[in-house]
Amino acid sequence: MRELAGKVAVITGAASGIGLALSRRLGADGMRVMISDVDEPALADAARSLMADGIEVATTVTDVSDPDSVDALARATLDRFGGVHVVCNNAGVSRGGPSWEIPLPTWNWVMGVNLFGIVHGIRSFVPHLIAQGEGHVVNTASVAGLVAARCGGPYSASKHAAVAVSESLYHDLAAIGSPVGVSVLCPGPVRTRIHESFRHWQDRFGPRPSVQDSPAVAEWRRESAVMVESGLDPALIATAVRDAIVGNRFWILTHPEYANSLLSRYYGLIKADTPCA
């Protein structure tokens, strides 16, 4: 998509972090923006901030883990703006610890938001993009979708799956000759509040597991906070995404310092070696 002005973008997880930065970056290019999030007060604050920048914006409270909620987001976007061109399946959550310590509802929650949020976005929006013969899908994964780390079982699993779903979507669209583009965003640490996302636990996953951290989980939380606080500005990530949409590039890799880890992983795979750290 070479021209963004006057087109419509929908962004999930848009009340803060990468999602809000994407909304501001695409809005600065003249796109009309539908922003969505589970956090209704923060979503309203985000909308006011974007409107103060002269961006045409609408909001829809959305739980991306619920297919009906994402269908409602698609209807609201089409009703409000009459179309959709860029779909950023960006909402994400995280909770870490040793894999055997993580409660099953937490696994379901992380996979429900990070993976099925993308699946639901594809099912709800991509048929519209195909029918109009134009559009671009951006799925937010992570460098954790390319190289796994300790205490990241649910998060890494969801982000590896996000990469795989994005690759399959790319091939599916190419197989039918559709011009709709696909990108997958795989950043390293970014200054967001994802390490605090447990605060947005959805009741549909049952009672929230105890927040009393084991020593291993407490250490993961401390390490995550340090990584996030030293991460890139979300605005830099948003600019990289905007450039990938305009340039129709699949991979969005924003942290070149992970190149050696990626090479080690894939060389290790070819040699049937143990996983790299």
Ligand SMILES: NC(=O)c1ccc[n+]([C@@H]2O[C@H](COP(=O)([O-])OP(=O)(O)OC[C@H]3O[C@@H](n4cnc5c(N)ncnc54)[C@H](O)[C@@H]3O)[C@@H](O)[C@H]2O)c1
The other form holds:
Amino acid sequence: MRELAGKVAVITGAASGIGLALSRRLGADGMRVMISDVDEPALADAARSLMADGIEVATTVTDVSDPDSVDALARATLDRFGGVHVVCNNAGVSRGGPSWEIPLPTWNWVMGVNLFGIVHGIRSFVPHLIAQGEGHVVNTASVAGLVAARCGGPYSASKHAAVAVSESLYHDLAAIGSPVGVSVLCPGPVRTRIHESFRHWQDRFGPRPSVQDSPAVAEWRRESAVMVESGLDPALIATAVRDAIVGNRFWILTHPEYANSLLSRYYGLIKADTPCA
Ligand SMILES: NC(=O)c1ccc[n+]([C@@H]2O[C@H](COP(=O)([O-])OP(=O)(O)OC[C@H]3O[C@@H](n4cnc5c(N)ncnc54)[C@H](O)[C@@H]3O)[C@@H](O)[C@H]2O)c1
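Same protein, different form: I have the form predicted alone, so give me the form predicted in complex with the ligand.
Up next: the whole complex, starting with the chain shown before.
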């Protein structure tokens, strides 16, 4: 999609971090933005700050893990703006630990938001984009969707699946000759609140699990938080996404320092070697 001005973007997980930066970037490029998030007060704050920048914005409280909620978001976007062109399936949560210690509700929650949030976004929006003959889908995965690391079980599983779903979507659209574009965003650490994801637990996944971390896992959690807090500015990620939409590029790799990890992973795979992180 070469022209963004005057068109409509919908962004999930838009109340914070990468989603908020994406909303600001696309809004600054003249798009009208439907921002959605499960966190209602933070969503209202985000809308106020975008409007203060002169961006035309509407809000819908959405839980992306719930298909009806994402359908309602699609209806609200079409009702409000009469169309939709860019769909950023961005909402995500993270919770790690040794795979055998992570409670089942935590696995379900991370997969429900990170994978099924994208699946629901595809099912609710892509038919409109196909019918319109124009549009672009951006799915937020992670570098954790390309290489798996310690304590990353559900997060990495959800992000690998997000990459796979995005690649299949790309092939499915190409197979019907649709001009709708697809990108998958695979960042390394970005300065957001992702490490505080437990603030968004949804009760329909059961009571929020409370787990006593071992000292080693507590140390891993602290190190992960430091990595995120010293990560890239979300505004840089948003610019990379905008450029990929306009340039119709599939892969959005924002952290070149992970190139060696990717090479080692795939080289080791071809050689049937042991996994490397
Ligand atoms: N920050 C990083 O280092 C990093 C790296 C790679 C990928 N990502 C991915 O970027 C995306 C955005 O995360 P972020 O880093 O900006 O974190 P963040 O916590 O700052 O923002 C995530 C937003 O998603 C919302 N959210 C959570 N559950 C939701 C649900 N069920 N429905 C709707 N909204 C929900 C939260 O309220 C929050 O506003 C996620 O998919 C994350 O996995 C982040």
